[in-house]
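Okay, so here's just one chain, in structure tokens, the form predicted on its own.
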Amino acid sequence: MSLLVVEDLHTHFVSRDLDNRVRTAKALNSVSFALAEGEVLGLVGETGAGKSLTAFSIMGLLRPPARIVQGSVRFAGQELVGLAPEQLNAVRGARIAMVGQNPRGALDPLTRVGEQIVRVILAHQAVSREAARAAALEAMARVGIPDPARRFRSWPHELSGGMAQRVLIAMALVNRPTLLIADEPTTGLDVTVQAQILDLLRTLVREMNMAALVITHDLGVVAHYCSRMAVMFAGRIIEMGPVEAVFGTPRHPYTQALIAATPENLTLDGASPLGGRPPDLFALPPGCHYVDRCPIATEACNALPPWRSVAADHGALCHRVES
């Protein structure tokens, strides 16, 4: 049974230029994923591929200009998109959590962290202030953080960058949510650290049976603890299956080229080092969005690709999809 359900979703940037002429960035076009009941989807490609963005369309966090133009988001059969504020405060941090980049940056400098998941449990619980202390307490030493009790009283600034992700987490987690969204949950962390962090989002997961996205660059990461994965890029999501299949058998050429790729390719001046840079979101092809960086494009690769599906859960957005 699906969890999570996105279909054609379309997030748009509507602005005006110098010359008050109206722009549109359409940096999601078209994004359709389902995501079921305990199952860890990781969502991969470049910078500005669209996967953050993703996760704040379907948490409801768009800013002006950003809007949603198109596409439903319905989580556990409920219809997100075009809810109250109110109605969705009641679905965010009780049912969907999400963890996200910046521990430091995302916690209250002014607020003790003990007080600031006592405020996560109280916003979405009745419950007295003692028994959301004791829950609080019970959720930092769930994730690992040694003696609760003394770190209940610490400032964020006293917390190292792993300490504080695994306050993020326990505040994701204390309203045991079924929905859990990592948007590069270890970005700024050591590689050991990192490997302890997304360790323990894996074990959590799995103890309470939530479904998660995962939204990363790091295809080690997506190798490692996902089970199905979605490659973004220009807006859109151009192939999507099994984690063995898509590694195995990649369709569509930028999935290629993305696994193909490695550190060392990167080039001082920014370019990707996939080859060439993504295009323009204000003027978007109207075919392929790929089109211009594919090795193997064709006269046909100027009209926009169906889904070609190579399997039952296996397919690309790609004219040539089998070659």
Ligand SMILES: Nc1ncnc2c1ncn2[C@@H]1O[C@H](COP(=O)(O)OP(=O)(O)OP(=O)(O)O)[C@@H](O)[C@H]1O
Second form
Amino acid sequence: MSLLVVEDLHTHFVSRDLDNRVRTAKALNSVSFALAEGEVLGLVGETGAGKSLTAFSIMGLLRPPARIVQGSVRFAGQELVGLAPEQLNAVRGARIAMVGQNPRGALDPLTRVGEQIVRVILAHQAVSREAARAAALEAMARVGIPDPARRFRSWPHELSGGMAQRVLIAMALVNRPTLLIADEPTTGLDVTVQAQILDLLRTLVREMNMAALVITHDLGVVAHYCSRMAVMFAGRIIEMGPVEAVFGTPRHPYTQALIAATPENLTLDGASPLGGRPPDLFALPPGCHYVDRCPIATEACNALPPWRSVAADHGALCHRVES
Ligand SMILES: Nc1ncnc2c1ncn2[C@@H]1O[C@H](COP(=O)(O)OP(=O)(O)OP(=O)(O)O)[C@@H](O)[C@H]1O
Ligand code: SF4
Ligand SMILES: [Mg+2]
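What would you give as the form predicted in complex with the ligand, now that the form predicted on its own is on the page?
Next comes the full complex, and the chain you just saw is listed first.
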């Protein structure tokens, strides 16, 4: 059974210009995917494609002017879109957890790190403070923090970036979530620390049999850590399938360009490696969003492309892909 089902999700930024006219940036446009229990799905795409917004939409963490205008997010059979904040809080941080970039910024600078983990436990579990403290120390040891009893009393500014990320991973996992969303969890860390953090996440995801949505610029991370991948472009998933199938036989012209552009290190490096600019979200073309950059576009591409399946679990959003 699917643990997470995202269906036809549309998230827009609705604002007004200086002449008081409504302006709508269509940042997510019919995003659909499912995640099975224990499955690790990679979400890739150039900067601004809508990866983080997908994560925030699932977590119910959008702030105005962003809002979900259509679609559904079902987690373990429960609809999350439109859920009251207190009901959403019960799911978030307990059954779904998120680890982002900028770990130091995510910690409260005025609270010792151990106490921050204890508070996350007490918010979701009916246990004593002593039990929460013991669980926090155990979680700190599990994520590889040396001398947890001493680190428990550290202030966030005393931690390195890698150590702060370990604290955040401990906070994310301490309530034993069934879904982990990792949004660029190693951006900003040293290369050697990046590898350690990714290995730690992979081990924990396996040991705890969590499903994970891994958002990354780094195609190498997807190749090593994920079983399936989804490629986003301008707020749409334009290709999805098993990692070997998408890397081996990419079907969408954007995925083909993406993979061909990064043969050595498979890294997107943040910006588009392919030349060309992302389309204007305030004035998206009516058909395929990739039409202005696509080398094989035809007249037909001015109409919305269909999702073409090339295998049971591999498909692409393109007029020119043969089913
Ligand atoms: N207030 C806003 N009004 C209009 N558009 C916005 C606003 N805030 C963000 N956006 C747009 O939403 C889009 C989705 O951004 P998102 O952060 O999800 O991209 P991303 O794929 O995570 O990129 P990155 O790889 O850089 O993290 C971006 O194109 C961004 O320009
Ligand atoms: S639908 Fe047309 S423009 Fe879009 S990727 Fe396919 S061929 Fe290119
Ligand atoms: Mg992002």
